[in-house]
Structure formats: structure tokens, C-alpha cells
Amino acid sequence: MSNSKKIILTEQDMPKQWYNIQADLPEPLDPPFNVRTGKPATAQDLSAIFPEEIIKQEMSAERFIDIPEKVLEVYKIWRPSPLVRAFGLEKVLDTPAKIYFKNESVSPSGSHKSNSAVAQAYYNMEAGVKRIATETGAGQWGSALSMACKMFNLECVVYMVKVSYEQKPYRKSLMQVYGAQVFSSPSDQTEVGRKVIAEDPDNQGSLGIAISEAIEDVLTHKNAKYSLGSVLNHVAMHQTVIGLEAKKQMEIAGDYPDIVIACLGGGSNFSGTAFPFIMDKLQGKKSGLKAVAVEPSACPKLSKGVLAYDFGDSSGFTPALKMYTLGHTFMPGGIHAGGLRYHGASPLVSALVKNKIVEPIAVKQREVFDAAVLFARAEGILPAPESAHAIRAAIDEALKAKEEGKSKTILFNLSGHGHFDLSAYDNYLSGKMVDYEYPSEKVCEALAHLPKI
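Output the structure for the chain only; the required form is predicted alone.
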């Protein structure tokens, strides 16, 4: 089977449970912290913005949690997703490495984000919620949640980071097709947004600002809750359907990855891909597994940030999380991988980086697009700029295997397609794209605003 181009599972093979890596961590996570009370955050603290079942999952240490039947029924629209052997890319690189990718771009919204969006919309519907507010960077999460809300008859309001709102107008159109209201963030819809605009009329926005706006929206509307597309434990868990399926598919191929790679913004994509494989490493079954989280050099929270308690949003509405962070006041450059412009990393991923179980690397924008175009020409699939970060790392690992004369098995997640990102490709092909390295002095400046805990 290893000579097959595409490895397909049946609906019966689809995971019926999510994997919760909290059960296998080397040490328990530091709890979220309520800066206002000076104590660890409680379920009651989170109840203003999340439904009860989501809070239970966020705090659970149970290894496997059942996926509700209604969520599974929606998943069947596109799941199980294909695992593809990248023979074309292997040939172009002339590498002895075997390269596989999990193709999450086949979901209706075009990315892996639908895996958690459907689950979160379902739990909110079950709790009697009528309105969900959220943020989105490049628009993948906003598109996914807009679709999921329509399926479960919920109103959806999306605050989209301004730079991406302008770079990717058709993402906004897709959200509106699904029935969502979409606002460019910072917006004039909230006190947070109006304050930011007053202080800086040309502010390009950040995920931290958009999260603050979405939470303010929730707190000022009845029957409303907030939904987050990354970072938190429950989101990482929902995404593990990716890696759980990939493990079955690799078994059919008679193979197992030496290296698992995914891009990292907040951490849901990486978590969903790598955690089911890292489980084997944590349980002593695959000690040699290398797990690589790829971030942009313009937003290097794992590479240049610090492990500390920080807010998840720019205004400090959220509890503080123990994570690698560039500081919640961080303002990234306007790179095209809008989904990777978040200031912090998942506490779960952060704990694994701290324990040297996950290896972070930072890559530059132009070399990412070099890899994206090479992949598109070799495999015929146009990747999202976010996904192209993982492709860059996979290519580098395959070239390293060639230099060493070793056969390695590489698995990466193609987390989304790039059909809404053609303006970015135009920018690259015309030679206008520039690299952006986030300066260390800016990191120091942002870290000065960390909450005192």
C-alpha cells in the first residue's frame, strides 16, 4: 500500500473519540489565572463566555472523550480526509525520504478549522445559546464557524483582523454567504475597537484586539457566547481527528513517521496533527519521533518569546494562560499568513516545548512561498500561506535526508488551500514580497506589559 498515491478511510474508520493529551503530559498544566481575583480561574469564571460542556473539556484530564453523534454526522461531509503520498514532491527534490501529507483543505470551509467549529457550535446550540462571537485572522476560522453556526441555527458575528480583511476580501464574502456578520477589526462596533482607532487610526489590527472585541460583544448581548479557534485545550483536542486518522492511514501504508510537522499560530493545527503521535512518544512507544512546530519569523513566540502567564487578548478580558508569548500588546507585521499572527501559543504546546518534546523553528516569508510554489507545481494543490510553513520544513527535512543519504518518513499537515490567498501569490510572483523579522527590542517592549502574577 505504500506505493498508493492516496490512502482513504471509510466513514466507519473515522475516530469516534477525541484524544486529550492532558492525560499523558509529563506534568500537569499550570491552571489559567484570574488576575482580578488573584486566584486560579474556576469554571464559574469561564461560564460568562463558554458553555458548560466546553468548560468541562477545557479542564478535563480524561484521555479520550466521545464525539457527539450529531458532530460525527457533520464531519462525514468531508471526513475522513485523505492521506497523500507526495510522490511528485519527492521526485522534484530527488530525496530518499518518503513524504506524506494529510489534506485538510477538503473541508467545506477549506481548512482544518471546521473540526472544532462544528463541535463548538453544537455544544453552544445544546446549551441554548443564540449568538456566537469570534475573531479571525486570515479568515479560515471565521469561515469554518460561520458554516457551523448556520448548520446549528446560530447567529455568528466575526471580527476579522483588518490587514487580512483587506488582503482577503473573498474570505469575508464566504462568511457572509454562510450568514455571518463580519467586521474589520479594530471596528467601531465595540469600545475596545473605538479606543484603538482613536489612538491609532491606521492600526492594522491583531488577533489580540479582535479577541477583545469578540468578548466585549458577548458580554453586551443576551444568550451569547464566545468561540475561539485555537490555543485552548478543548480546541486542540477537537483537532486530534486529524492525527488519529493519519495514524490509521500510516498503518495501512505500512509506515510510521520519523518526523511530524505542522505550522503553528495558536496551536490547534499542530496539536491536531502531532498530539496523537506524541502520545506514542510520551507512552514510551516511539522515543525517536521528532515533532516540529513551524512559526513565522515575523511572529516567533516559541523562538523569541518567554514562557509566562499572559492574557489571550489585548485588553486583558481573558484569564491569563501559562504559555510562550510575545506579550498581549504585540503588534505583528502584515505578513500574508494571517492565521499565524497570534502573540501566544497553546499552553499544551508550550508545555511540550518546555519539556523538549516539541521542536520549534521559525521561517521567513519568502522561503515559505518558495516552498508553496514548488509544492503547487509538484502536487497540483495550491496551499494556504499558513500550510506552506509546514511544507517549507518538510522540504528542508527531505533535503537533509538526501544529504545524509538516509530514508526518512515525513508527515505534514496541509491545513488549508490557498484559493483565497492569490493576492499573496501575486505579491510573491511579482517580486514585491519582503521578509519581516520581528526585532528583539519589540519583544522586550511587549513583555514589559505581562500581568503580574
Given for the second form:
Number of protein chains: 2
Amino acid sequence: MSNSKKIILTEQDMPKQWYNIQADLPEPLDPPFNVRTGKPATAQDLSAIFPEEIIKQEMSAERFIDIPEKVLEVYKIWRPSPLVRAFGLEKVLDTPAKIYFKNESVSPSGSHKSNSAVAQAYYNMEAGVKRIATETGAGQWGSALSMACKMFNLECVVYMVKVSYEQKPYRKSLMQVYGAQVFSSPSDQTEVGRKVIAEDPDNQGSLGIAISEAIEDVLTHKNAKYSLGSVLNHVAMHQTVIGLEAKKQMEIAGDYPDIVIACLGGGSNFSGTAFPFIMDKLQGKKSGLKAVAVEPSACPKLSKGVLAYDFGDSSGFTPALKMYTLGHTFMPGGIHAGGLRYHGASPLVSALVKNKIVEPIAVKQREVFDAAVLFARAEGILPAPESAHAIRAAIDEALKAKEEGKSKTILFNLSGHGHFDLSAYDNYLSGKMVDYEYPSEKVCEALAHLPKI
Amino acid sequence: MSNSKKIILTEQDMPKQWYNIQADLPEPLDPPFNVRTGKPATAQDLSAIFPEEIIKQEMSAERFIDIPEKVLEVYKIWRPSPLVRAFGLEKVLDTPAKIYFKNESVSPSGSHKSNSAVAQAYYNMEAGVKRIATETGAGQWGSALSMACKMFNLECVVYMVKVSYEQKPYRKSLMQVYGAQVFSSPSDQTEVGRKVIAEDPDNQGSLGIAISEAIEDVLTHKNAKYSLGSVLNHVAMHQTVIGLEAKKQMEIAGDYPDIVIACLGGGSNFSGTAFPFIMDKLQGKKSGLKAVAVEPSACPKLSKGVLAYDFGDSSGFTPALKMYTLGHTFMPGGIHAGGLRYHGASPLVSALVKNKIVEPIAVKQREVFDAAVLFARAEGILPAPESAHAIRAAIDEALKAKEEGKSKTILFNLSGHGHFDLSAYDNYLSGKMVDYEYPSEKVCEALAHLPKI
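What would the structure be for the form predicted together with a further copy of the same chain, rather than the form predicted alone?
All chains and molecules follow, beginning with the one already shown.
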């Protein structure tokens, strides 16, 4: 098989279980904290917005959890995804390293987000939920959830941050094609939204406001629940189909990665890609694995943040989570990789960084786009700006291997395509793209607003 | 395998030869005609703009032609493409028909166009060509050729019709990411372009002008050749990888289509999909096959045109081809399926229509988008407006099978995705989409301008 460009699994070879890394952590996670009650959050606290099965998964320490047959059926629309040997990129870099990438851009929504969206829609359907509300920024999560809800005949309501709604109308259109209702947030659909508009009619919205609107929507509609596309444990677990497939595919290729790389916004694509390999390390089967989480220098929570309890949203509605954070009020610079503009990192990834099992690095926007264009020209595929962070790190590792004259095996996740991001490429090609440095003063100020727990 | 959603071939199973239907036609094609010499066009006539191997293929009667190893290597970026059983669509339609679709939208450029672009770029590279010039309207062909040229280190110059250049800036950006030079046509790069601009500074361009610019570019640059994305015999042949793969995949599924369907603009995706199945019919192995070419009611050359010699471009620069045409000066209504707004149909498809081996149908824009949205919601994938013409016909055949209580096997080609066409979906979802009827008076007028041969 060594001449194969793509290593393909059959549908029969798809993983039948997700991997839950909570079973293998060096120490248990600190629980989420309910700031209103002053106590750890309970399943009861979460039940207003999540169905029971999702809450069970969120708190489970079981190592493997069965993927329901109906979820597998929908996965088959695009899964198993290809593992690709980046021969073209290796040649351009003239590196002795072997570079593989898992191609999650083949999903109908264009990114890995569908892996959890389908699972969440299924569990909500099973629980008798009729309506799911969520928020979306750039629109990848909203697209994935819209499509997933349609597959299980659920109503989907998406509060889309106004500035994105206006600047990225095509993501909105895609959600509408899938039958979702999409509201520009702040909207007139909720108390929260109406209040914001009354105070500031030109408010451009924020993820924090959109989350508040989605949660209010859930609390004011019958049979409605909320859904989140990253950060939480169950989301990370659903994404492990990526790494589980990749392990089988690497085995077919007769290889095992020395280095696993994914970009990190909230942490779901990184978790999905790396956790099944980190499992081998935690279980003592492989010791040398290097797992790299790549974040933008504009929003480097793992590299420069603090490990503390913080809210998941910028308004402080959610339970507080123990995570690396830049502070929930921190507003990162306007990089094109909208999916990475998040102040915190998944508690699971945070725990692994703390234990030095995951290594974070931060990269600048222009070097990310250098890598994206190099990749597109060598491998033909246009990457999402988020995914290009992983490509940047993979290229740097391959060049290091060349310098050292070592043959390393590198695996990265191509989490999504860039078909909806061409204005970002325009910005790069026109020479106008700017870098955003780590804004230490803004971070300091935001960290002053951490909840006191 | 009957439960499989996707039927997947390995790279080793890829066809190693293209199928040339010229070997099996009931009668040989009428040759292209050189209006300037008043004689059939010779290889010599074509050698100024095409490399020798392409001209040989254009005129060949050999049944199978080897696909070069280096072309296969690039095909492996996305090929073999999946054959998908449309279980979701079947369920929504509640039909006894089995519906399969070949998914050509998985190519990096987003459509089947890459199949011929890669082959053409390769043969030009082999012939020592350094620069390829082409025209593009909506941009699918330009994207495919840009990517293909980058794979073989050729310069690519694309003259993009001004109105598209301005309305579809993202297709332009994609070509630039692949390293192509893209000029808004009419441009200041050619005599033709400068003359048009001098006479009419606000000229919005046309495919005719863009072709003229591309050909002038070729004739005024060293080591430069021209490339065309449809209509011609060699292009149709390169596309037969679609149908050849689909045949193997249908065999794995234990099936053979009763009906093969593809949309038709110039004819390349229809040819690629249907010819390998029509081969069985022409060779007397299968008699019952129905092959349906779906065109827009706004531009129904096969359904309403005449079979006559006509120019390939609207300005009359190319040799004249014997084909069904609405007249080269005919300007179709502004349907969103830009790739189907072409006045003529491939001479090969035209010959098969004349011999009643291919059945044309014309469908209206709104019913096409009804089908597109139904498909997206049932199968998760957003189709290109062009491809949705094939979906419309497949749905209608499936509903007919239901009415008749017959289990038919239907195969259609999903030639491309709609990620760059969401403004068209917006237009549909907003209820503002209009239909374009067959404009008989405009056609009559255009037919008066056919060359006299």
C-alpha cells in the first residue's frame, strides 16, 4: 500500500465506539462549577439545556461508548474519511519526513463539526426533543448542526453573530438550505436580544449574546434543548472517530505517527484527532508521541493563558469550567480563522497540557496563510484558515526533520475546507494581511474578571 | 454490500484507460470544418493551439486510450470518486426505484472538470508547453485548469468574463490561490480586449470575447497553447473515468442502471457518465438502457435546436462543428447554472441524439432548485445548480417508477458541489427565482447566423 495516495477504509471498518479519554487521565477532571449555587454543577443543573444521554456522556469515565446505529448511518454520508499521504507537500519541502493528513473537509458541512452535530441531534431526537437552538460565529458549527437536525427531523434554530451574518451570508444560506431558522444576533426573538437592541441598535453581536439568546430560546420553548459544538467532554468524545479511523489507516500504511498535530479553538478537532493516539501513551503502549495543539498568536490560551475556572461564554451564563483561559471577556484580534477566536480550551485538553502530554504552540496569521497556499498548490485542496494552523506546524516539523536529517512520521488533521473563506485568501494574496500579536494588556484586564471560585 | 451507502473503489481499481466512443458510433462523425479554408479542419489547422497528442485523441477511433501514469497520480488526489446509494432521497420520495449517484463534487476544484484539466495539462507539459491560456465563465473550468497546471508546473492564464469576475470574485480567488493569472475579460492584455474596451469601456464581456483573448494570448506567446473544458471529443473521452468507475461500482453493488442521467452544457459530464454504459448498448450487450441528457429550458439545444455546422464560440473564431445548436449568437437567459448556458452540444452527444440513443429533456429553473433543496435535505450534500438538473430528472424518473409500481435502477452524476453558488440558493429561498422559457424568437434570429457550409 506504500504507493497509495489515500488510505481508504470501508464503511464496515468504521469505528463502532467513541473513545472517552476520561477513562485514562492521570487524574480526574475538576468538575464544572455552578457559580449561582456556589457548588459543583450537577446533572440536574444541566438537564434544562441538555438531554440525559449527553449529560451522562459528559460525566462518564467509561473508556468506550457505543456509537448508535442511526448515527453511523448518517456518518456514512461522508465517513470513513480518507487518510492522505501528502506526497506533493513532501516533494515541495524536500523533506525526509512522511506527512499524512486526515481529510475531514469531505463532510457535507465542510468540517469535522458534523461528527458531533449528528450525534447530538440523534440523542436529542431519542429524548423526544423537537427543537435545538444553538449559536454560531463563523458558521461552521451552525451548518453542521442544521444538516444534522434535518437528518433527524428536528427544528434547528441558529443565532448567528450579526457581524458574521452580514459578512458571511453564504454560511447563513447553507443553513437555510438545510431547513434551519437563522437569526442575526442580537435578534428580536428573545428578551436578551431585544434588550441589547433597545440599548444599542447598532450592536454587532458577540458569541456571548448569541449563546444567551440560544439558551433563552430553549428555556422558553417546549421540547427544546441547547447544543454546543466544542469545549465540552462529550463533543471531544464524538470527534474521536477522526483519530480512531486514522489509527486503523496508519496501521494499513504500516506506520505510526511520531507527531500528531491539530489546530485548537475550543478543542474538539484537536481532541478527536489526538486522543486515540494519546490513549496509547497514557496506557504506556507508546512513549515517544508528540501531540501538538496549534493556536493563533492572536488567541493563545494554552501558550499564554492561565489554568483557572472560567465561564464558557463571554457573558457568564454557563457553568464555570477548569481550563486554560485568556479570560471570558477577552476579545481576540480579527483573524480570519474565526473558529479559533475563543478565549478558553477544552478542560480535557487543558488537563493534558498541564500534565505536559500535549504541547501547545502559537503561530501568526501570515505564516499560516503562507502554509495554506503552499499546501493548496502542492496537494490541490484549499484548506480552511483554521486547519491551515495545523498545516503550518506540520510543515515546520517536516523542515526540522530535514535539518536534522531524520525521517519523522507526521500526522495532522485537515479539519475543514476553505470554500467559504476565499475573502481571507484575497486578503492574503493582495498583501494586505496583518499579524496579530499576543495582546498582553488586554489579557491582563480580562483575567481580572475571572469568577472567584 | 447492499447496505453500503457508498461504494468505494481502491486507487488500484481505477480505470487505466479512457473509453473513446468514436470506436463504436453507428456512423463516423462529420469532421470539424475550417470556414477560412472552406475545407474540413486538419490536424495542422489545430496545431497552433493544441499539442499533438490532444489532436490525435480528438481524431482517434481507437476504443481505449491509456491514461498516463502521471495523470493517474494526480487523479488519486480525489479519485476514485464514490458511488453513493441515495437511500435518503429514496425514502423521502417513497419510491421503489433504486437511486445511485456518482459524486464528482469531491474533486479539489469542486467538479468533474478536473478530469480533463489534469489530462490536458499533462499532455501540454509533455509537449514542452510552458503556458496554457483559457477562458472561463462561471469559473469551474478555470479553477480546474489552474489546479491542474500547478500540478505540472505550467503557467496558467485565465480570461474570465468580466461580469463573472465581478460577481463571482471567489472563483477568481481560488484560481489565484492555485497560482493562475486571472484577467477580467475584455482585458488590456490583448489587441482584441483593448479594441473592445476602446469601443465600449463598460463592456461586460462574453465567452466569445474571452475565447478570442485566450487564443490571441496563445498566438502571441512562446510555448503557449490553448485548452477547452467541454464540447470536444478528447474532453468527453477524459471524462469517461466517471462512467468507467461507476460501472465497476454498480457491479460491486450487483446492479446495472436502467436509466443514466447527467446534465448537459457542452456535454463533457454527460459524456463521461453515460458513454461507458452506452458502449454496452452500441455493442449489443445491453439493449434497454435509457440515457437522459438534461438541459435547462432556457438553453435547450438538444430539445429545440437544429443539427448543423456551427461555431464553438460566439464570435466565430473556432472551426465549425456539426452539432445541435441554438446558434452561436444566441444569448440564453440568466439562469444560475452558468455551466449550462452554452449554445451547442458536443458533436458526439449530438450524433447519439440524432440516432435516438440519447434522450434529451429540458427542465425549468425553479423545479431544478426544488430538486436541489430536496436532495440537500435528504442526502446532506449541496449540489451545484448544473448538477441539480440531473437530480430533477432522477427524481422525476423515481416518481414515475413509483406511479408505475416498478423498481427501476437510476444512476445520475452529481457533477459538482454548490459551495460557490449560494447566492443562487438565496434567490430561490427568497421566492424571487424566475423561470426562463424557450425563447423561440431569439433562437430563430440566432439560427439565421449559422455559417454557410
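Residue numbers count along the first chain shown, from 1. What we label the rigid core is the largest C-alpha set whose atoms superpose within 1.5 Å from one form to the other. Model, not experiment: these values are computed from the prediction.
Novice: Once the core is superposed between the two forms, does S184 show a C-alpha displacement of at least 2 Å?
Specialist: Where the cores coincide, S184 still shows a C-alpha shift between the two forms that is 2 Å or more.
Novice: With both forms fitted on the core, check whether the Cα of P201 differs by 2 Å or more between the two forms.
Specialist: For P201, whose C-alpha is compared between the two forms after core superposition, the shift is 2 Å or more.
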